[in-house]
Structures are given as structure tokens and as C-alpha cells.
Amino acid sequence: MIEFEKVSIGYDRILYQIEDLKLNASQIYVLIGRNGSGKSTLLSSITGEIKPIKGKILIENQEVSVLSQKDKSQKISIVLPKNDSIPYLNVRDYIALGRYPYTNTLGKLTEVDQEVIETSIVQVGIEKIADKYTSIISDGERQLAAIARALAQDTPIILMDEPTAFLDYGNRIKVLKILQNLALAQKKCILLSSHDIDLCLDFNLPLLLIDQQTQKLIQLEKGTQKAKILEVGFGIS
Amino acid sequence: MFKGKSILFVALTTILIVAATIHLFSGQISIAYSDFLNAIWDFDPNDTEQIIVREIRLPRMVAGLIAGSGLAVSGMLMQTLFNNPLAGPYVLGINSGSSLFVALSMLSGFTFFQTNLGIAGAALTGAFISGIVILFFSYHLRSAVSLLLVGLMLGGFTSSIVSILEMQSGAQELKSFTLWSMGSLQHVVNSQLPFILTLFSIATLLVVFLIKPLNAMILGEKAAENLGINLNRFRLICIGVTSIYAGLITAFCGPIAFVGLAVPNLTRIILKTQNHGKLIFANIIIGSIFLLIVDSGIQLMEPIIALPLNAVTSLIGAPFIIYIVIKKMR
């Protein structure tokens, strides 16, 4: 789904290298690393917002840099860490914005669009808040609405920048469970950055760690001990 | 498109028709209803009342419609573009850029720049240049307040240059410039209307194509881009459209403060939606209603006291904005 070929990630200086890495469908990958180590930079490199210093990033066998903005909007959706409450915008209309890559110049929603929106609402389980304003629901509910919007965008890839950062423990588990089900049921490739190492270990998710010593992104083998992760990624022994 | 809000839109349109009618009947000379109909359908060029209707009342009302709706829509564009409810063509210095160029052309002494076309061209150019300047700063400023401060500084900067120009100019030019700077709907004459209406229609047509990106922009730039919105093109059209509105209105009606800032906020409160299709339509109606009522009031007060339009819109608009700040932003 996403392939990296000898990529150097960074903005004006190289932060780290990715030798060869393939991210597959039906899987959640978790990107971990210190603050400022370049997690968001990697997500922005995948969307093409930041060009990698060296190497190629391929989305479904096509290089990111050659994809048009419209193509990208139909292949990659993003979920940001904090979703501001927007006055006078209800959850359903908010989710409907996810259909924009498919609508005409005036943004008119077709019946198909409406169906996808309703399905997304059901899949995330937010039927009860669908008609409420985004300004009166909780942070956790807003994050679920953001996920529903990404689902409505109907892309094979979902990128999430610290989607659980502002959530309480219960909501973190809820979000990860929903994502895990979606990845399997809809064959999506989900890449999220997180500081919730414990939670991700509990969920047995594949971890991508930015190694501080070698300045390389490595995929950890399943069952890697937490102590090892802390040492390699955060310099704590 | 107006599902669930149709009663509101019918009500607003009715208020607009009433406001426009009251506006037509306002003024020092009272004119009979029959003269209005005759002036439109059966014009008699020797009838003074009918001439007043044709040459004074109608163009003034059309000026009110265009200035009110244009300022309201451009305020809405700026507020969504910069994700800031306190943005508007006036506070961001787009009007002042326009004013500076009008001052330059009116006080320059060149005859071309004193014609309608010259002043309009200058106003549009000035508006566009300051729009681009604000856009440039917006790339470098993350905080919404900083951008407003830069806009206010630009306004301060340009008005100092205008003051310097005023000191250098002759009495006659100074008088006409000062009158212009107070803002008024009564200087628009029929011969200018085709030009004004054409530019106004072009800008309004372009706004229709901004509905989709505007709706996406409420999620922020990054999310909008991910939804396939071409940000640079959107920003440029936004600034272009605002410049046409602000430049056009500044050239023919003078600077009019606070309409662009207050009306879009009022519209959002009344409509309770973020659907820009509805918001644009409502801004056009509410902006027109607001300016027509204000101008009717000015004409009503005329026998007692002459009120500059720019001052009255500020007197009403400023307290409303303070209310918005206290209520929403604290």
C-alpha cells in the first residue's frame, strides 16, 4: 500500500532514513519516537506536503510526487490530533465534508454520498450525536467524528497524527478498538503516530520506531520488550 | 439548498423589500407613489418628482444594495479565509489600501485619475495590493490576533500617507476628498451603474465557485488541502473577489467601516449554519437590509443633522463587535 525506497526524511536536514519498508492493507501501524524526532514530518512526507530529501515514497505503486491533489485526496485521508469545535456545524455536515474529493464544483452531495456518510456514522457508532453541533460534544466524540469523516473520504490509507493525544484512557481504548475493526473489515492501511506505547503493546500493534542511535526508522518485531523500546527510541536505559 | 431555512429566507427577503421601499421614500422631498411607478414605466422627463426618482432615489438604493451586500460577502470571505471572526476588508487594511490609491489619484492633479474609471481603477488596484500584502503576512503569522494587528498597522501606515497627501493638496481637492472619505451612497449616478453592476456581478459569480472550498476551509488549511482543495488558487480568488468588492465600493461610496466585519457575524448567529451557500445568500440580503436602513435613517435625520455614512456604520458596528468579542472570544 505504502512503500518506502531508501528514503531520507526531513525538512531542511535529514532526520532519519527509511531503508525499505512496506506498509500493507488491513493493518494499523504505530509510529513512535521522541518529541521532535520527525513523526509528523513522515506523515507530511506521505501526503506530499513535504518532499523527502532523498528516495521514493510510493502509494499503490505510484510515486507521491506525481499524484495530483485530487488523486491524493481519494487515496489518503488525515486525522489531526485536535479537532476544533466549530460553531453551528453539526456532526453529520462535518462528516459530509469528507465526501468533497468526489463532489462537483459546487460540492453537491449525491445519494451515494449520503449513504456513505450514514454508513460512516454507524461504523464509528456516533448515531446519537450525529445531529449535534461539533461545539457541544466532548473531545472524545469529536475525535470519533473525525475518524468518521476520514471513513467517509473512503481512502485506502488513513494517516493519524496522535489521534489519542487529547483523550482519556477509556476513549483511547475505544478509538483503537474501532480502528482495529475498520482496518480488518475495510482492508485499510492505517498509520498513526502515538506516545501511548503501553496501549499499543497491549493491542499487539506493529510498531515503527525512530532509532536515535542509527537515525533509522525500524519496524520492531512483535513481542519486543518495552525496556528495549525505551532504550532505542528514547535513550532511557 | 435552503432546506429547513426557507421560512427564514422568505422573512429576510420580505424585510429587504420593505427596507428598500422605505429607502426609496426617504428623503427631503416627499414623492407620491404614482410618481415612482411613472418614473419606471412611463417616464416624463419634464416631471421634477419623476426625475428625482430616476436620477437620485433609484441609484442611491442600488448603491445601498451593492455596497451592503458586497461588504458583507467580502467580510465573510476574509473571516473564513483567515479562520478569524474578527477579520474583514476594513480591519485587514484592504479598504485603507484602496483609500490610499484613491487619495493618490484624486489629489495627484492628473485629469485621468479624476475620472470615474481612473478612481475605480486606482481603488481596485489599491485593494488588491493590500490584499496580497495581508495574504503574504498570513503565511508567516500563526496567530489570528497578530494578523489583525498587522492589518491595523497597514491601515495606520496608509492613513498617514493620506494625511501627508492632504497637507499638500489644494482646497478644492481636499474638500472633495474629505467628503468622499466620510462615505455616502448619494454620489452614485445612473451612468456609472452599468460599470458597477458588471463588476459586482462578476465578483458575485466567482463567489459561487468558492462555496465548496469555503466549506472545507472551516476545518483548517491542512484538512481542506487533504480534501482536495487547491489552497493557492482559493486564496488568490478570495483576495481577488474581495478586492473587486472593496475597491468598487470604496471608489463609488467611499470607505464604509464595520459592515464587512459585523454583518457576517450577525448572519452566522441568525442562520446557525456553516454552509457557505446559505451564508453567502443571507449575507447579501442582510448586508443590503443593514445599509439601506442606516441610509434611510441618515436621510430621516438630514433636516436636523447631517450624518456621514461611515460614522453611523461605525457607531452601530463597533458596539456589536465588542459584544461578539465578549460573548465568544473573551
Given for the second form:
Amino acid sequence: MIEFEKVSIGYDRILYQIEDLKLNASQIYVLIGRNGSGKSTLLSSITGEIKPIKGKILIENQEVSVLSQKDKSQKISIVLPKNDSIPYLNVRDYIALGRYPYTNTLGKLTEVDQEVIETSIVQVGIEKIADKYTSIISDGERQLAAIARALAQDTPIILMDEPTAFLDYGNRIKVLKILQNLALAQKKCILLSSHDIDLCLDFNLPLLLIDQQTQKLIQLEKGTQKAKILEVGFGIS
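The form predicted in complex with the partner chain done, now the form predicted alone:
For this one, just the chain is written down, with no partner chains and no other molecules.
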């Protein structure tokens, strides 16, 4: 799904390196690291918004740099940590924006598109706010709507930058369960950044750690994850 070949992540300087890493379908990977370590930079590099300083990032065996914007929007959806309201746009229409990579030049939604939108609303459990304006719902509800929009976009790869940041504990668990089931059932590759390390450990998810001491991204082996996190000084219980 996503392959890194001797990649250096950064802007004007290298933040860290990824030697050879492959992220597979049917799996959720959690990206962890200190604030400012380069988690968002990695996600932007995968979408092609930021070019790696060195190396190649491949999406389904194609280098990101050669993909058209339409190709990328059909392969990758992204959920940002902060989602602002859009005046006079209700939640259902906001989620429908996820279907536009597949519409014609007029942007007309088909019956199939409408079914996908409604399924996404039900999956995330936001039926009660579907007809409310995005300007009057809470930050947490807007975050759930953004996740539903990504599900409606129906891409093989979903990137999420702190997707549970504005959610209460119950909804954090709910979202991770939804994503875990979705990854397995629809063979999606989901990469999300998170500071909620305890919860991710409870779900036994693969962790990708940005180790600022070695300036490398490393995949932690299950069973040793907590010990390694404590070794680099992360505060977990």
C-alpha cells in the first residue's frame, strides 16, 4: 500500500529518516512522537504536499510525485486535527464532499454516492446531527463528521492527524473500533498520528515511533512497545 525507500522527511533540514518500510492493507498503524517531531510532516509527504528531501514514497507501487491530483484523491483521504465549520453547509452535505473525486464535471451525486454517504453517517453514528449546520455542532461532532467524510471518500488509504483529539473517551474507543473493523473488512491501510498511546496499546495496534535521538522512524515490535516508549521518555501509565 505505502512504501518508503530510503526516505528523509523534513523541510529545509532532515527531521528523521525512514530506511525501508511497507505499510500494508487491512491494518491500522499509529504514528507517535513528541510535539514538533514531524508527524504531520510525514502525512503531508505521503499526500505529496511536501516533497521528501531524499528517497521515494510509493502508493500502490506508484511514486506519489507522478500521481495526478484526481488519482491521489481516489487513493488517499485525510482527516485533519482541526475541522472548521462551513457556513450554511449541513453535516450530510459536508460528508458528501468526500464523493466528489468520483463525480462528473457537474458534480452530480448518483444513487450509489448517496448510499455511500448514508452508510458513512451510520458507521460513525451521527444520524442525529446529519441535518444540522456544521457551524452549530461541537468540535467533537465536527471531528466525527470529518471521519465520516473520509469513509465516504472510500479510498484504500486513510491518513488521520490526531483524529480523536476532540473526542471524549467513549467516542475515542468507538472510532478506533470502527477503523479497525473497516481496515479488516475493506482491506484499507490506515495511518493515524496520536498522543493517546495507552488506548492504542490497549487495541494492540502497530506503533511507528519517531525517535529523535537516532533521527529515525522505527516500527516497534509487539510485546516490546511499552518498554521502548518508556526508554525514549514518553509518559505513559
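Rigid core here is just the name for the largest C-alpha set that superposes within 1.5 Å across the two forms. Treat the numbers as computed from the prediction; the structure is a model and nothing was measured. Residue numbers count along the first chain shown, from 1.
- Core-superposed comparison between these two forms: the Cα of residue 86 travels 2 Å or more.
- After superposing the rigid core, the Cα of residue 167 is displaced by 2 Å or more between these two forms.
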